[in-house]
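Let's start with one chain on its own, the form predicted alone, as structure tokens.
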Amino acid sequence: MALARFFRSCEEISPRLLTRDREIIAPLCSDWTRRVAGGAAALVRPSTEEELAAVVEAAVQADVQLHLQGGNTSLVAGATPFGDSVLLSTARLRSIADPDLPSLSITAEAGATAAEVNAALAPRHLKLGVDLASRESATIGGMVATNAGGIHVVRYGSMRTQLLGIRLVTPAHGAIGRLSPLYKDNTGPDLAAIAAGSEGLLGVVASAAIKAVPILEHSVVALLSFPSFAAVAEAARRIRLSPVVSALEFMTAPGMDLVSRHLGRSLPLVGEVFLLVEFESAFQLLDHVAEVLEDVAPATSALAFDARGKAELWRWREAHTEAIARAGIAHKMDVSLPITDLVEFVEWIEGAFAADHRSLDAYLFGHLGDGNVHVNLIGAEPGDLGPDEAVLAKAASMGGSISAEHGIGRIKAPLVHLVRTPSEIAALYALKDAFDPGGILNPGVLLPSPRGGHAIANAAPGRLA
């Protein structure tokens, strides 16, 4: 009855709003990693903020749960629907305004991708400060909901620091927020900051006003190799002092070998750990880069100054995710550590953890400039949370986080207690109740749903529910 009532309401809102076509819905019901598979009774795709608000209100009235999805690039089942719920996609909310040059900002709807926004900014020699390998499919709404980080956090910060305004559709309060590109607005808690990283628990991002940064004329990309993680961490510490560093990415030999096979290319360097560094400036960089790299004295290095060469070096880093996905269904851990503890953590993964999990292959890479390590494990059953918990508990015990940029999603919801006290979790539930008292948005994501639908530890392989 509830779904039938909701379907009727959607038909009244717009005849093209809802579909129950299984061929359209099925491809949207699996996590990007293929570790999680779900299902949905229907798919709704609003085309305007007004339609979005009407859909959320209809779900409230019918008591129907909505699972939110942007580009479906979640690595933690944060956008995977389950049960007799409805999948709400922002794919049709694609409008992008002209760049606001005086404020160096741009306003875009939730379904616009990072690549599309950058294409709108490029003629004005601007770009987004947040960049990530999934830029062609990652949407603005999803990037806000997960507080996306990516490769340039060391220079520009995460998505939360880019937001100047937001429009958020909530079950309790309808559409709220504003898009005025104000750099200063000290009139109470910042709605955009609260929404960033909330993973759709509080509301559906309709649009956002986002900072833009200049595209700098000069850039150099360097790929360096080192004999150990301790050596690369020390080099990164010294390189990070440069005022023109925009990326500091590390990869280890097993991952680079995997990428080499995936791309059908020979490795450009020999080593155990690799560091990819990007320098960007409005001024000539060659002398500065030469001085910085001479100071760290890598064993071997490759430099690129032209667009093609830089893209080829970046490919060694950005192809990791697709190469790992091709190798098998990965358990993907996304942890952040205090910079001073990175070496100890990586050595634990490669030592004690590897000894206890000999059947697993571990591939490590990440953002060394901000302490973010991506741990990818191949060989574990999809529904086995044991390896995940061991890695995440270790990070938490060292004062780190169990999610640096991927979010908690469904997979890590049972493990939030590793980094949040009971009082903090209670406060999160209270915040959820203030925005979504009926619990209709993204049940089971970030916080286990009191209405059920979250039993990952006991799920059948390949179908975490």
Ligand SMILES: Cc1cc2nc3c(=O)[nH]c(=O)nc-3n(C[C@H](O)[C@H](O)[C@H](O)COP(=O)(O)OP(=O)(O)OC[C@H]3O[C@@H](n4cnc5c(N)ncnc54)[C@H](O)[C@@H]3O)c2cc1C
Second form
Amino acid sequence: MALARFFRSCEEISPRLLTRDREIIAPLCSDWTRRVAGGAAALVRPSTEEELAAVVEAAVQADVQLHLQGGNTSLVAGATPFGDSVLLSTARLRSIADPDLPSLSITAEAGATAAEVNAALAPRHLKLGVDLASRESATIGGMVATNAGGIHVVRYGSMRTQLLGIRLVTPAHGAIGRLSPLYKDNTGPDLAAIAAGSEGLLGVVASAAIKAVPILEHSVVALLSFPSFAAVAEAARRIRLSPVVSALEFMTAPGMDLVSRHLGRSLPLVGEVFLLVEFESAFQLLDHVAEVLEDVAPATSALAFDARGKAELWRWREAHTEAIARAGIAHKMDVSLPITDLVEFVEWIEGAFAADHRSLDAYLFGHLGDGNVHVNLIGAEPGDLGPDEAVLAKAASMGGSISAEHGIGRIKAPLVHLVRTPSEIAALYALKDAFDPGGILNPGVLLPSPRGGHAIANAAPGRLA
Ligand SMILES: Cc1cc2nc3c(=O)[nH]c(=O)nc-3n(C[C@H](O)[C@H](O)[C@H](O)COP(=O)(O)OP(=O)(O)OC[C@H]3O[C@@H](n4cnc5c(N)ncnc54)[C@H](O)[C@@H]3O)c2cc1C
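Given the form predicted alone, corresponding form predicted in complex with this ligand:
Everything in the complex follows now, all chains and molecules, and the chain you saw is the first one.
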């Protein structure tokens, strides 16, 4: 009944807004990991902010749940629809304005990908400060909603710090917010900052005004190997002091072997733990790089100065997600730790945790400069939350976060209590209530919802309850 009413409203908004075609919908109901398979009664794809606002209003009136999806790359089932709900995709909201040169910024609609926005900025020798391996698919809306981090956080910060303004379509207050060129606006709390990392709980991001940073002419990429994680952590601590570091990533031998088989290429270096460092500057930086590398004394190293060589070294890091997905259904934990506790955490995973979980293969990599470790476990049942909980509880007990960048999604929603007090969770529910009192947006994402949609632990393997 409710759905039929919603479908009629969508037809009135635009005849090409909604589809119920299973062949179009089915591929959108799971993600790269294949860990969770959902479903949706229909797919809506608004093309303008006005259409988007009308869809949200129609959903409020009919009391229909909307599950929001951008590029579907966040891998925590936050963008996975389920049950008799409606999947709202931003795939048709992709216009990008000309770069605003005086304010060094650009405005893009939610469905534009990071790569598309960078393509618009490149002729002006500008780029986004946030970059990530999923750049061809990850959208501006998804990057705001997850407060995306990525490979350059060590230099430019995460998505939240790049936002000058957003337009947010909310169930309670309609379309609100400004696409402002203002770098300073202290008129109360900042809507963009509140929406960043809110995983679609408060509203649908329609568009964002984002800072741009200059493309620096000189860059060097170095792949270094070390005998242990402790040695890598010490090297990273020293390299981080360099003012021209723009990426500081680590990988371990099991993951590098997997990537080597996936790409059909021999490893360029031998070692147990690897560090990929990118240096970028407007000025010549060879002497500086040589000085830094001499100081950290890696066991072996490979350097690249031209675009092709740099891309080849980056491939060793960026192919991890696809190589792991090919090896099996991964339980992905995306944790951050205080930098000083990283060694203890990694040694725990490779020691005590591995001894307790002998049937699992662990692949670790991450953004070392930000204390961010991606723990990927293959071998557990998709619906088994036990290994996830063990890893996340350990990170939480050490003062870390259970979501450094991909979000909490539906998979980790039952575990938010590990890092948030009951009062903090109550405050989050109150915030949700202020923007979305009917709970129609992304139920079960980030916070356990009275409307369900989060109970992976009780679901059949690979299914979302
Ligand atoms: C190979 C690979 C590498 C990655 N590397 C990184 C990395 O380095 N750093 C990093 O941070 N992440 C990384 N990710 C994760 C992912 O790319 C980011 O989380 C990205 O920001 C998600 O964008 P998306 O468009 O795919 O969002 P989706 O996955 O579609 O959605 C993410 C969440 O946001 C909500 N949402 C989507 N669009 C909107 C909107 N318009 N308004 C409100 N809510 C919305 C969804 O409901 C969901 O809860 C990586 C993923 C892959 C596959």
